[in-house]
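There is one chain below, alone, in structure tokens, taken in the form predicted on its own.
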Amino acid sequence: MPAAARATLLSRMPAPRHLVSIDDLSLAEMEAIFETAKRYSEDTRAWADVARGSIAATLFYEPSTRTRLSFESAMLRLGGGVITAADMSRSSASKGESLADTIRVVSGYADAIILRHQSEGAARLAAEYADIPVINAGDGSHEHPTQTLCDLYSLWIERGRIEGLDVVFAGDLRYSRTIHSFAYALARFRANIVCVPQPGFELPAYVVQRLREEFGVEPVRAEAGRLGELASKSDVLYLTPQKPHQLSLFTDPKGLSVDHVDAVYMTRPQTERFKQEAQLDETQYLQLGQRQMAAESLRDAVVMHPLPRREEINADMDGDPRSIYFKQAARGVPIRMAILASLLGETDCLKGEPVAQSPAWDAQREGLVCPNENCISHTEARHVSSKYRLASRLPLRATCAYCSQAIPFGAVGCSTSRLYHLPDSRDLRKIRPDHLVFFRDAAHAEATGYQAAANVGSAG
């Protein structure tokens, strides 16, 4: 078909739903996304003319064994076909080629497009400049959504339920893009998160804080003496979506009690991922075998891990009926079975409209630049216009929208008035989003020709 022909009719399809990150699904999609996994998982050879004929490409910059398997093998269990750059150092991205014009080109060539990459951020991007779903099979430290459904999914079908569960995260919180995909998935389905963090590695401040204002979480300290040897060196932090005033029925000076778990998810040290600062000596990494689940309030729990592991769980937990971590590398077979069937429209899980997402605003016109040097409004120069999201209107907070990372700002004028104020104003309120003009400071916002708003009655 000629270039101008596809074009048209191109223009005339409806726009492709992308999965890059686990904020693209409603909670009644995810809860179709299982339902149809279950059924699968039944019997997964028996769905070979589910996508008979559409063709996944497999895009990885960085290694994956679980992941790019899985997915290749829940594409041709649906009788689908795969083709795959497993080594993207040796694609035409070695020549130089941009991440933008690589997936416009790949997307002539398949349905599909699973995208692992180093910079987070990457999948954003790659969603905008593609004509076919684009799935998220991780982004540097940012999200893994795909992982998250395979755990969400295991939980469902091991507990019953998500709501209301209590569910430890344990090792390293501050690079793991699963533990923070998982973290937000968690908070919309109203279950609550136990944080014992390998010291030095505790949940990013940014991912604590978008809990708390996009999802009602608010952050506890926690008395883990229940939690056994488990949580003796770390400093144990509980997030949980009841509102301040319950809290405060069931809390005293030491902390919530930790009772009752219904899961430890572990994790290994990100490595890959370390910043220069971050030092860690692996042989006193958290450690989860027979005695640090000898604890009472772990009894029942199940223990569940991404894989791959290394030390951090004794292989005297393998033949433990708690531990499904080998359970749920399996689900992901049928769990991406149902995901890709979803995307290509061959189900109806995503009914109606995609999750809206608030609008993105042009970050570089006024200066911003993100903090993240991995994201890839730096990493992928070329073809990326930064672009900020407002988090919070109050406090005031502005948001890298490909990385999600918090943008620092000393100063927020309006468009209208050519006043500026500074962060904290209450006056800030009164301005229309698409009316704030953010600067590095004052003296940013003065040399633009604003003038500061103080002793003046009203924001433009």
The other form holds:
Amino acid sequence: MPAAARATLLSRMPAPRHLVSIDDLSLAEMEAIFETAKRYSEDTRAWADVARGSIAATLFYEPSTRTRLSFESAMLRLGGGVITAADMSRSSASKGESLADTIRVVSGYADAIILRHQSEGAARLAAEYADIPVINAGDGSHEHPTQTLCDLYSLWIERGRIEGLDVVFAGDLRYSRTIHSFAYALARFRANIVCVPQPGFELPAYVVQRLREEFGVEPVRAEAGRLGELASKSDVLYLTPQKPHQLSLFTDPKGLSVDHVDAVYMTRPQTERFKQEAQLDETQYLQLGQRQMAAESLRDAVVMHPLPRREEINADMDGDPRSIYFKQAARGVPIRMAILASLLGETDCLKGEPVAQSPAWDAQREGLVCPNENCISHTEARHVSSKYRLASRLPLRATCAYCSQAIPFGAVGCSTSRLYHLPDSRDLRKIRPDHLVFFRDAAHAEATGYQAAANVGSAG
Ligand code: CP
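Let me have the form predicted together with phosphoric acid mono(formamide)ester next, following on from the form predicted on its own.
Let's see the whole complex now, leading with the same chain.
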């Protein structure tokens, strides 16, 4: 793009677009990115003028093969340059530099930052301090949106659509960030998700809650009788070497057709994230091989995996035409070319307004604390103040603005009347969402100058 045209385009973009969560993109924007990636994939060497002169910085606080190298390859294919800190333990982070300061500094060296970090919410924090696009390359067990774009793109290529597909999630659904971002996106595309978790590694409650309350997808637990009926049709239960697991279905049950599965998405045990209570005998982990994939329902299901794999997909699947996990990894280059080009303003994929998020409020004064000890609001507590958002009106729910986990509260006020209520009060429904203020408890509400509505006898 000529420099003048680019300058005009950028001047129309007052704040940079970031890709921190898969929620940051509308469905139309995702589809535009897929179309662009498809065009790039026809000859990845033909686009060396797209980002000429631009630089991407890759900051990796955790190990990576695919994400970092495919982003770097993508930037080089677009004609740009890369500066990399592949191992941030060898950067000034080891001298105690905060993530916020690192981001402010690197913003002066590059045109986009690609960040992988061990704490949930790190990329959201980075986006607050960067005046260039921040791309989340994985934050703890929270999200991995560019892997999700790669996964969705693979389904879109292989199946020609995403809407209405039946996708089985198997393995460690608790700590796998790729699963969490993928679940939110599939729910928005109205695909069906069938969960086959390793026992003890089910989808976290906050993910299920978001699927239900923010994306309108109602979790359905299969009844024992229904479970047998599905099992006999689908054999998906036999993914486990031990005993059948409970099957969770997240979609409109009328649309369900697990007698024909479109994709099995397998995940490894994320042992690096296990807390003490999450013990696992790896010899008992789910396994997928020719024996399991012989089920009639899986006859043309594609087998996906974000990789790296350990033992959970047998080598006997590698030559099977249904296995697409290495193609999926290779598609990381065109999809990340499209992501970079879009965030740098070199395509019109992101021409709409960013997907609106509810405002985030400071949580300190109200005594609110994120319960997730691996949230960036705790791991960088000296530099970050906790923030929360209104996540749902009914039921009333506040979530951490960084890691998305539910924040407990014991009182809710109205910022105009300065009255507070208990969380289950029906009077709260009368308060405008932007006037709601959450407090840890009544004592914090009173310390902040609010009065109990019950004592005043008003709805507030
Ligand atoms: N899928 C994925 O994120 O792989 P890496 O950890 O190798 O980047």
